[in-house]
Structures are given as C-alpha cells and as structure tokens.
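Have a look below at one chain only, the form predicted alone, in structure tokens format.
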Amino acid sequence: MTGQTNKNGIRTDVGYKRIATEEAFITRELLDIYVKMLKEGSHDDPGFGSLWGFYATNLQAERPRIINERLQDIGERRIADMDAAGIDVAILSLTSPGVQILPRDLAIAQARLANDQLADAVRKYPDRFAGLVAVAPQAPEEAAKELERGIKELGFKGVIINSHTQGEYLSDQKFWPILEAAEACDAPIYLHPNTLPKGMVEPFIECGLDGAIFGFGVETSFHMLRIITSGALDRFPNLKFVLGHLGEALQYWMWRIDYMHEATVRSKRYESLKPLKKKPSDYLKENVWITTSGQQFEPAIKYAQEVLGKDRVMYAMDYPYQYVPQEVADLDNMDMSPEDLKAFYQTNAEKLFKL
C-alpha cells in the first residue's frame, strides 16, 4: 500500500477514520488513592497488589513510569500520540481496576469525579475523544443511576466495567440494576480485565501470568461466561457486551461450549447451571462486540470475522499499555476489502457506540 504517509511511515489518506475503541486513563487522585493503599497495605487483593504495585510505584523502571505518565494525559500528549499513530479518534475508559477496588462510598464519589474529568477532556476534543460511563459496582442502584447520567447528560457512548468487583461478577442477581440500566439506555458495556480475584489469582502470580500475558484474558472470558450461563440475557435480550483482545478467545470455544453446557444441563449436575432460551454460542453472536485491542494478528483478526461476523470486530490499541505504532501500518496492509477495512476501523465502531 502506498500513498501519503505520516513521520512512522502510517498512511494518512486511507480512506477510513481510524477509531481505538479501548483506550485507557486514569485521574490523579485515583492514582493517589491507588498508592496509598499500596503504601498502607489497606486492600486485600494480591492481584492489584502485583499490578499496581508495578504500575504505580515502580517508576524507576521505564515501562511503568510512561505508562504511568501517558495514562493520566487526556490532552495535547495523547493526542500526539495518536496523530502518530495515525488514530482519530480513541474512546477513553477509567482503567482496571478503576473504582472497584475501593470501599462503597469512596468507588461512588471517584466514579463520578473520573466521569467529569472525561467529559471535560470530550468537551475539550469532540472530534478526537469519546467517553464511556466508569460506576460503581459494589453499589448497583448509585452505578445505574451514574451510567443514566453519563450517557444521558455527558454524553458517553457506553460504560466501562473492569470485570469482577472485590471477587463478584455481573452474574449475580444483585447486580442486575447496572444492567438494567444499560439495556434501557441502550448503552454497550465494555468488559474489561481486572486481575483475577485473591482466590484464584496466587497460582498464576507464582509463574509470572497473571496480568496481560494469559491471566487477565482467563478472568474475563469466564466472567462473560458467567453472564450468558446465568440467564442475563434472556432476562435482557437487547444487552450488547463488548470484549477486547480479540474476545478473550472465547469464539474458539463455542462448539465445546455448547455442547458441555447441553450435556451438563441435562445431567442437572449443577444447581447453578438452569437451561437457556438459546445455545452460548447464539449469545456471544448476537449480543457481544469484540475489538483488537493488545491482538493486532491478521489470521485471528479474520477467524474472529468469519466466525462473529464482519460487522462485529473492531479496532483497538490498548493505549498506553500497548503503544506501537507499526501495528496500525500492518493492519492497514492486511488481506482485506476496503469496505472491510473501513469496517474495521470506522463503521463498526460508530454504529455500535453511536459515534
């Protein structure tokens, strides 16, 4: 592919806008709240300790201290960054674990004050920023209140959740309002990693997998599994979930999937485990959205097309923690229609976010 080319050598008349659909930032005072609990050692998660111990506190290091830094820029070095990138535009969401680490009433106020600093960054770029709502899991009625205000008054395209909050899971009943909300305001949830929960967590600390590298993909493929399994979504049929890096692999298990749930249903080995209106595998095509984030691969990228269907794979980066600007240039080359890649990279994302 040749033509007009940016400084990293991206192409800048492709004919699509590129939109980065899981991008991550933090607030200051998160930030503040995160390494005091590292330093005071008031939390009792060994998976946010290993994260954030090195996120956080660890600035020595070059990896942490610019992804630290990046993380909290919702201006002009972002969108340097992006320009560099060849991204228009990128849709910001609070990072794991954001809020949900915190006690109740603290996770409300900071939920709330990190959806004001966004939508204050989206006032200030309209035409390179888009939000998505960050609330409160462990109080459901306040975080279905918040994402009414986030989509309704600021505007935001959808809601973050960083997967299980304090070890639980929109599985449970209790959490139901958050997703009631979501299906009335027709808004996305983006479910997003977290380090696994305390109780399963240490075995993969242990070997070094528990963040990025398998652990995070592990936690929240099994938390959408929990989902469908659960009925959420025949008690909410117009629900939309979206999975990143390439869907957490789950569309490579779909055909175990069914059948071990059919056989296990039937053997009423579980208690927990109750028939569906419709096979796991109908689920995560018709109500789950995947994107590339982290998984910039041209034969997974197309088996997840041919499997979910083209209108429902989009792009992400990953940004800030994983920033490499050739990835856009080898997706751009991949072996593709223009209307795909235009797809890919636009259409998807501004029909399902309303962009």
Given for the second form:
Number of protein chains: 2
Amino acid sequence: MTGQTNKNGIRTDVGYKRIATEEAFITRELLDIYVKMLKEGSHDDPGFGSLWGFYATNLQAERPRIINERLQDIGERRIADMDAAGIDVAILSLTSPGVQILPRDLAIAQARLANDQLADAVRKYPDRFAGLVAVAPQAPEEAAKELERGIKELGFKGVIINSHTQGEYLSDQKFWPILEAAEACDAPIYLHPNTLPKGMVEPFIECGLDGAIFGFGVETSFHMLRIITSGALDRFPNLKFVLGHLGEALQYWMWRIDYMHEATVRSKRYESLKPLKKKPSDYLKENVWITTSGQQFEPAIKYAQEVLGKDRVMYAMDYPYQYVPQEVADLDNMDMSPEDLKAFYQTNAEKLFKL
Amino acid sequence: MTGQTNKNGIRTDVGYKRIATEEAFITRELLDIYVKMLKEGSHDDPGFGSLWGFYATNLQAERPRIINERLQDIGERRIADMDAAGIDVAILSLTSPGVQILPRDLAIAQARLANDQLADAVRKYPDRFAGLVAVAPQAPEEAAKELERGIKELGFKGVIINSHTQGEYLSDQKFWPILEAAEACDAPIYLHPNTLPKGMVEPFIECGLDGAIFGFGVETSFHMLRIITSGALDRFPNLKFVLGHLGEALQYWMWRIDYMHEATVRSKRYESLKPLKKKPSDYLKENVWITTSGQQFEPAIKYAQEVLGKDRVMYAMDYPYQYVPQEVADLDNMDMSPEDLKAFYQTNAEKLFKL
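Next up, can you give the form predicted together with another copy of the chain of this protein, since the form predicted alone came first?
What follows is the entire complex, opening with the chain shown before.
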C-alpha cells in the first residue's frame, strides 16, 4: 500500500471517512462524584470500586492517568488524537457506568448536564463529533423524556446504556418506557459494558478478570440475551441495539443459544423463559448492529460479517481505553474490497445513526 | 451427495471414522445420590439444584426423562443410538458435575466406582467406547492417584473435570497435584461445563439462562482463563486441555484478552494478575484443543480452524444432551476437503487421545 500517510503511517487518501462509534468521555462533575463515592465508600458496587478505584484515583500509574485525562477532553486534545489516528468522526458517549451508579435524582441531573456539555462540543465541532444521549434508567419515565430531548432538541444520534443499573437489566418491564421512547425516536441503543453487579462480580475481581479482559463481555452478553429472551423485541420489534467488542461473542454462541432456547422453552423448565416470535439469532441478525471496539481482529470481523451481514459490522476505536493508531492502519489493510471497507468504516454507521 | 446411508440419511461410506469426544454417562449410584441430595436440600449449590432438579426429578417431561434414561446406559441402547447417528466411537465421561458436588470421601469412592463401571463397558465394547477418568478434585492427592490408575491401569484416554469444585478452580495451587499428574501421564484434561457456583449463578437462574444456553459457557471460559492467567501453563507447559462448545468462545475473545492482559499486567492493577511467559492466546493455541459439542455451526467451526489450526478442532456430539443425527449429516456436508473432514472427525482425536 502506498499513498499519502500521516505521521503515524495512517493513510489519508483511502476514499472513506473513518467513523469511530464507541468513544468515551466523562464530565468533570461526574468524575468528581465518582472520586467522592470511592473515598466515602458509598457506592455498594464492588465492580465500580475495582474499575474506578483504578481509573479515578490511581493517577501515579501511566494507564489510568492518561485515560483519566483523555476522557475529560471533548475539544482540541481529542481532535488532535483523532487526527493522529486518522479518525474523521467520533460518536461520543458518557463512559461506563455513566450516571447509572448514582442515586436517582442526582443521576437525572448529571445525565442532563452531561448531555448539555456534549451538545456544546458537537455544536463546536459538527464535522468531527456526534453524540449519544445519556439517561438515568433509575427513573424510567424521566429517562424516556431525556432521550427524546437528546434526540429531538440536542440532535443526538442514539442512546448509551452502560449495561446494568444497580443490578437491574432492561429486560425488566419497569425499564420499557425507555425502550418505547427509543423505538419511537428510531434511536439506536448502544448497550455498552459495565462491570458485573454485586453478587456476581466478586469472583471475577479476586482473579483480576472483572474488567475489559473478560467480565465486561459476560455482563453485556448476559444483558443482551436477557433483553432478547424477555420478549422485549417482540414488544418493540423496530428497536435497534448496538453491541461493541464484535457483539460480545453472542454471534459465536448463537447456534447453541437457538438450540438450547428451543429445547428449554419446549420443556417448560423456567417460568421466565417463554416462547418468542423468532429464534434468538433472528433478533441478533435483525435488531442488533455490532462494532469492533477492542477487537481489531480480522478473522473475527470477517466471521461476524459472514453470520450477520456486512451491513451490520462497524468500526469503533474505544478511545481512550484503546487508543492505538496502528490498529487503524491494520484495519485499512484487511483483505476486503474498497466497497466493503467503506461500509465498515463509514456508510453502515451513517445509515444506522443517520449522520 | 450420494452413497450408502443408514435409516437417518447418515452416510456410511465416508472414508473416516466418526469419533465423538464429549459424550456423557452417569452411574445409577451417583444419580441416586443426586436425587437424595435434591430431596434433602443438602447440596448448597443453586446451580446444581436448577440443573439436576430438572434432569433427575422432573421425569414427567420428555427432555429430562429421555436424557435421564440415556445417561444411564453404557451398553446396547447407546450403541444403537450411535449406529443410528453414524458414530463409530464415543469417548465417554461422567456427566457434570460428576462427583465434584459430593463430600470428599464419598466423592473419592464414587469416582472410583464410576471409573470401574466405565472400564467394564470399554472392555466390553473396545471398538466403540473409550473413557476419560473421573476424579474428586476435593482431594487433590487422591485425585492424582486415581488419574494415574485410570490412565495406566484402566486404559483411559484423558481426564474429565466438570469445571468448578464447590466454587474452587484449578487455577488454585491446591489443585496442582492433579495438573502435575495429568502432565506426567500426558493425559488431556477435558474441562467440561458446570453451572456457575453459588454467589454467581443466582441472577442467571432468575432469568433461565444458567444452563447450556448461556451460563455453562460463562463458567467454563472463566475457568480456562483463570487457569491460563494463574501461570499454571508456565508451570506445566506440556499440559493439554480440551474445551467443548467450540472453545467456549475464548477464541472469539482472544485478541481482546491479549490486549487487556498486557495492559492490565503492565499497570500492576491486580496482585493476582502476574506476567506470563506467553500471551494468553498462545496458550489457547498451544495447550488447548476444542470440540464442536453443542455448536454444529459451520461458520464458527471454520473460524475456530482458522485461528487455532485444523489440527485443533474435533467433533463431539454431546450425547445425550444433544442427540440429533441430522447434525452429523450436516457436518458431513461441510465445505471442507476429505482430508480436513477426516482430521476433524477422526485423526485429530486419535492423535490427542492416543486411540
């Protein structure tokens, strides 16, 4: 491959925009609250303690310090990092667990504040940033209203849900006003990882596997599968979900999930596992889009394209948690037609998020 | 495809033996103990209660009744089912959780008994059955001795470990005498699913996802990753593990696991996550073989072959939990060379298990 490149060897003449779809930020206000909760021990969530005890308070170590700094910037520094990695557009979302760890009223207020700050940044850099709405699922009706405000007034392109909310999942019907609003606004829900809730996460922390290395995927795939098996997608058939990390491996499991779902439902083993209109894999194919955050691995990307369709797999960098410009160069060189690369980096995201 | 077929449309002239590598049985004695424990509520393991409450005591429903009956047969009925599905050889292992749920002394005695019964069956049908040794990890030294007896005296081909033993994992050095004996005997360890332990499994049971549909994979991939990150495979570099269900999705995750393992170790976030001699994916490629139990899905099989090598992926039916002769016919028709099909069905297993 020859052609024009930037200082990191990233090509600048590729014929497609690179749109990164799972890019995190945090407000100063929310970070201060996290630090206060950690100091006071007031959070009652060991996974949060493990994750943010590392990223918010362990600032002598290189990784948390840099990530902490980069998360807070939704201006010039981030744009410079995007330029250095060849990223044209970043779809920004409030980092995990967002406001979902906070008490109800504080969560509502902090979600509004984060959305207002993000909207300012998007107004300032309309060609470089787009945003997802943060909501407080603790207050489902208010979350539905904030979702509407975010999409209709602030111009956001979807919703970020950082997995469980204090141990509860969107499969629970109390949260369905949020799903209803997302469907009504045609707003994709990016179901992003969180640490596993209290009562599940402890054995993962003990061996250092609670975070992005493993526990995140367990939590998020569990959440998506709960949503599917709850019947939520029969009730809201036009709902669109986005999963990062190449679908949190649900695509690898889907054949087994289909078989065992059918066998288990037929045997009436669980009250909670009811018949669905379609196979679980049908919802994964029809209601779910996936991104490559944290999984810049060509064979897995191609597998996902094969089983879901090339129009379902999108690029994400996972900045600042995995800011590696070389990965962009590697993906540019995947054995893939120019049309497929353009769909992967640009047009799939443009269509889904209506950019 | 034409040629000779049996009554189920399974070809009988394929030019390879079909060796099924993850095939379960139970002794009458162990099943009686399970039923007693369930009746008395003496097991303190909600996952066991969910799983065996279904399979051992819910015999009015079709699925548990048939599975219960088939599990107990290691004679003519099983041979007839193998014939009907075109299976030439079944590698039999004590079904999950085996003796690992029992009190120490009872577990030791029941493992011996199960091994003796299985050895009798293998002696009776030497061309159709092979066996894996059951052990009681609760007593690591005795387990190591039983492993040796099974391999050297009874002629078994490997060891079955039904994942956690009362919430403890083989990553714990107390179990390493078992790993040492397995390495010394060159006996592959089949790391088979179990339900998640108490303290993790409850939210999965609540939504009906604790079993083969999802929780099994979480438990078993967690267990294998714990073993790798514990350094056990640096201590026992010639150890061979076998994972069913196409590797419990670890192959799909391995790029992310490598990245996050390196970043996490470097940041010294956890006392328990120490540097390893190799990348986690190297151990997956060099110390782990995988089988297709429950995942008869050509794209996923091909993906696994691509990232692990064609000599690492073997057939398994998962009888009697997933006894579907049509799946054999489907796999015979995979878009794969005759040589690769022979490796998949026959020679990989022959080499690994020294059949």
